[in-house]
Structures are given as C-alpha cells and as structure tokens.
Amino acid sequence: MKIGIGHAHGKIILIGEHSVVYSQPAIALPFKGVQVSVKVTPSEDMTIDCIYHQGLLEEAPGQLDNIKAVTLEVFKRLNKQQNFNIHIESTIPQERGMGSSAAVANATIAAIYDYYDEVLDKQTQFELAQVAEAISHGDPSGLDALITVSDKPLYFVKGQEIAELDIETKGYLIIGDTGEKGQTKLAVQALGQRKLENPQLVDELIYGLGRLAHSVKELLKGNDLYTIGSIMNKSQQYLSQMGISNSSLNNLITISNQSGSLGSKLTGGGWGGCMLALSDDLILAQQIEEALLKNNARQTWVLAF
C-alpha cells in the first residue's frame, strides 16, 4: 500500500514573542528534541487519528480545523480529491508555545506531497502551512511555520526576507512547562485590545522588545551568555508589563533565577505554556531543570545551542 510521510519538528522562541505579530524582530530556535511525524495512506473516508479525535475528519473537534482547512488547500493547489486516513505522532507537547500546530501543518502538508510524489518548495509550504496558522492563531507572523521546518535559528520580521543565523555562543537553555495550556490567539487579541486603549505604552514595550532581539541578534555572533541573560530578564518583564506572563509562569522564572540561571523568560504565546532559562554549564543547567521539575514543571528539557 502506498503512503506519504511528513516531519516537523518543535520550535523555542528566544526572544521577541508577540512584538514579532507588530512587525518586530524575533530569533527562534529549531527544537528537535520533541517531533511530529504524519503518515496518510488510502482510505475510504477521510479520517484521522491523533490524540483529539480517530474517526472521521468532518467530525473532528475545533482543535483540528486547522487540519481540515490545509488538507483541503493541498488538495486544491495539486488540482487532486481523495480520501485519506492521516495518522499524527507527536511527542510536542500542545498548546504549549512550542510550535505544534504548525509542526502538524507542515508535516500534513509534506506527507500528502509525498503521497504523491509532488515536489514542495519552501515558499508554498510555508504559504500553506500559514492557512493553518490563521486559524489556530488568527493572526501569525508566520515565524512557526518557518522554523518548525528549518535547520537554522532564524532572525524574522514579518514582511522581510528571513535571516539564518550562525551561532557561536555556547550555552544551555532549560526548558519548563508549566503544565498548563497557552493561549496565544486570546493573547495575541487581549494584547491588540490593550494597545488600542493604550497605545503609547504598548507601542513602547513593542519597540523595546524589538530592540532586545536586535542586541541577542548581535550578541550570538560571540559569547557573551551573561549580557544574553540580561537581556532575557529584561524581556520578561516587558512581557509581564504586556500582560502575557502568569503566576505559573512567574512562579518557574523565579526558581530558575533562584537557582543560578543567568536569566529566564516566559516563551511562546504566554497565559501558560513554557518558560526558559540560560545556563553557561550543563552541570547547572541539569541543577536549574531538577529545581524546576521540584517545584510544579509538568516535564524540563534542556538544549545546547
């Protein structure tokens, strides 16, 4: 029996959540130690197995109209109809800031390609991939789609052609989930509601958040993690002041600056999700990741970069 398939990887971002939807730069990391493999093969119906729903596609819960909506943009771009079982694997955790929609996206996208030997190019992966974004989170910069793909770290301002980046620092990045769901369309809106009641403030804290990512953009080149982590405290209270922090999120930033990260920030849509810490030594950084996984992380991970 014939079958496609499709990989996408997770996504850190390091600096620029959210400041990014305005036209701001933002660096984002490829995470590949949480993947999403898609498989489709032949089917009678169009169905569908994952963790939200088996069974038919047209019956599947809200969380997969993303799905249904660039299963049926593949089929209209390749001028094809025909019915599938796509089967999602997935060890990124949702709903989390780490990409998942998007990495679902695109290996739907590249899976169906696959099936039928259709050669996908960058750009109109990413253009379908961004069909699925706008439903999961109304308004997407785009970054997600990017990076769940790339190889690279890459630097993004949405309109712009996108920088890889070639990183010299050497470091570690502690990753911890705070177990709850983010809400990046809810914030991403709230955070549109507060900048039309106050325009000057958001607009400032936009801006300073665009800067922030400028410096990080210059401080890789070399290896200067202590400024780094500066610069990510200071990004978190930037956010905190937008309003996309919580108290789950607070609460695993201040454990890992307690215990000797050299800064922290929430990543990702915020109102949940995930959190990072930077670390110049893999003995502290395993440190900071017990701390947190002793007080309230669902699950930690840690990545060299």
Given for the second form:
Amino acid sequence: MKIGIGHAHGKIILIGEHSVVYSQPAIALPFKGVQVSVKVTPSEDMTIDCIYHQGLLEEAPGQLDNIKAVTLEVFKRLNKQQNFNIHIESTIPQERGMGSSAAVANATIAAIYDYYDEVLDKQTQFELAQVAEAISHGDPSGLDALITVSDKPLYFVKGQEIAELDIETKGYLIIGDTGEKGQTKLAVQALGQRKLENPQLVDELIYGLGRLAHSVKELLKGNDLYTIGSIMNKSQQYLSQMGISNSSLNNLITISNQSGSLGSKLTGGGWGGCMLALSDDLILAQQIEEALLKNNARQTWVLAF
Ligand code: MEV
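Mind pulling up the form predicted together with (R)-mevalonate next to the form predicted alone we just looked at?
Now the complete complex, all chains and molecules, led by this one.
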C-alpha cells in the first residue's frame, strides 16, 4: 500500500518569545532531541490516530482543529480529495513551548505531499503550517512554523527575510519541563490586552526584549557565555513583568540559578511549559538537570550548541 511520510522536530526559543509577535527579533534553535513523524495511508474514512484521538477526524476534539484545517488546505492546494488515516507519533511534549503543534502540522503537510510525490517548497510549507498555527495560537509570529523544519538556528523578524544563524559559541542549554501545559494562545491574548491597557510599559518591555535578542545574536559570534547568561536573566525579568511567567517556571529558574546556571529564563509561550538554563560545562549541565528533577521538573534535556 502506498504511504506518505513526514517529519519535523522540536524547537527552543533562546530569546525573544512574545516580543517576536510584535515584530521584534527572536533567536530559536532546532531541537532534534524530540521529534514527530506522521504517516498517511489511504483509508475508507478520514481518520486520525494520535494521543488525543483515534477515530474519525471530524469527531476529533478541539486540540486537533489545526490538523483538520491544514488537511483541507493541503487538499485545496494540491487540488486533490481523498480519505487518509493520519498516524502521528511524537516525542515532543504537547503544549510545553517546544513547538509541538507547529511540528505536527509541518509533518502532516509533508506526509500528504510525500504521498502524492509532490514537491513541497519552503514557502508553501510555511504558508500551510501558518493556517494550522493560526488556529492553535491565534496570532502566530511564524517562528514555530519555520524552526520546527529548520536544520539551522534562526534569527527571525516577522515579515523579514529569514536569516540562518551560525553560532560560534559552545555551550549547553538545560531544558526543564514544569509538567504544566503552557497556554500560549491565552498568554499572547493577555499580553495584547495588557498592551492596550498600559501601552508605554508593555512597549518598553517588548523593545527591550528586541534589543536583548539583537545583543545575543552578536554575542553568539564569540564565546562570552557569561554575558549571554546575564541577558537570559534580564529577559526573564522582562517576561515576568509582562505577566508571562508563573510560579512553577519561577521555581525551576531559581533552582537552576542556585545550581550554577549562567542564566535562566522561560522558553516559548509561558504560563507553564518549559524553562532554559545555560552552562559552559557538560558536568555542570548534568548537575543542573539533577537539581531540576529533584525539584519537580517533569523531564529535562540538554542541548549542546
Ligand atoms: C510560542 O512558541 C512563541 C510565541 O512568541 C508566539 C509566537 O511566536 O507566535 C509566544
């Protein structure tokens, strides 16, 4: 039987989440330690097989509205219509700021194109993934859609040409999962509301984060992890002032800083999800992981860059 296969991976936003929605720069890294693969096979009805639902796609819960929409959009683009079983396997934790929704959308798009032996160019894939992301996130910057299929780190500014980033610095990012589902869509909406109520303060924080992201881009050409760490701490302060952090994230951030991290911050949408810590040494990175796990982190990973 003919099948179509698509893959994508996780992502880590090093700096610039939320401010990126307001056209400030952000830096994101592909994280291949977590992956999704999607297999499509012809079927009598349109069905899906994943952790949220096994059965008819039209009966799937709201979390899969993005996949329903993107599937229709892909058929429209390809001028095809056919029933598939969409089988999704993923090690990307859902709703933790690691790009799960964008990765699943990207892998589904790629799988259907693969089934029909159609060439999928980057722009088409991005436009299609954004259809799904608009449903998952409301007002997506586009960063997640791009980085979950990128092999290289990206310096991203919404609406501008995408710049792949060559990182000269050597270091380790420790990723700690609070175990709480992040709430990107709600956090993005809440920040929008805050910006209406207090535009001066929120704009200052947004531009401040943009300047920090720009500085990190320059620093990644050298080897000054100490300054990068202190910028991560500063960006966490700004994100907290924006109301994006929460007590579980703050707890893990405090623990990692007490355990020798050079700097720590939340990553992704916030209000739960994951945090990042920085180390210049693998043994220290492992010690930070242990400390996080002892203090309620659900899972940890180390990403060398
Ligand atoms: C979510 O991974 C990142 C946010 O900046 C939203 C977006 O970029 O669309 C919070």
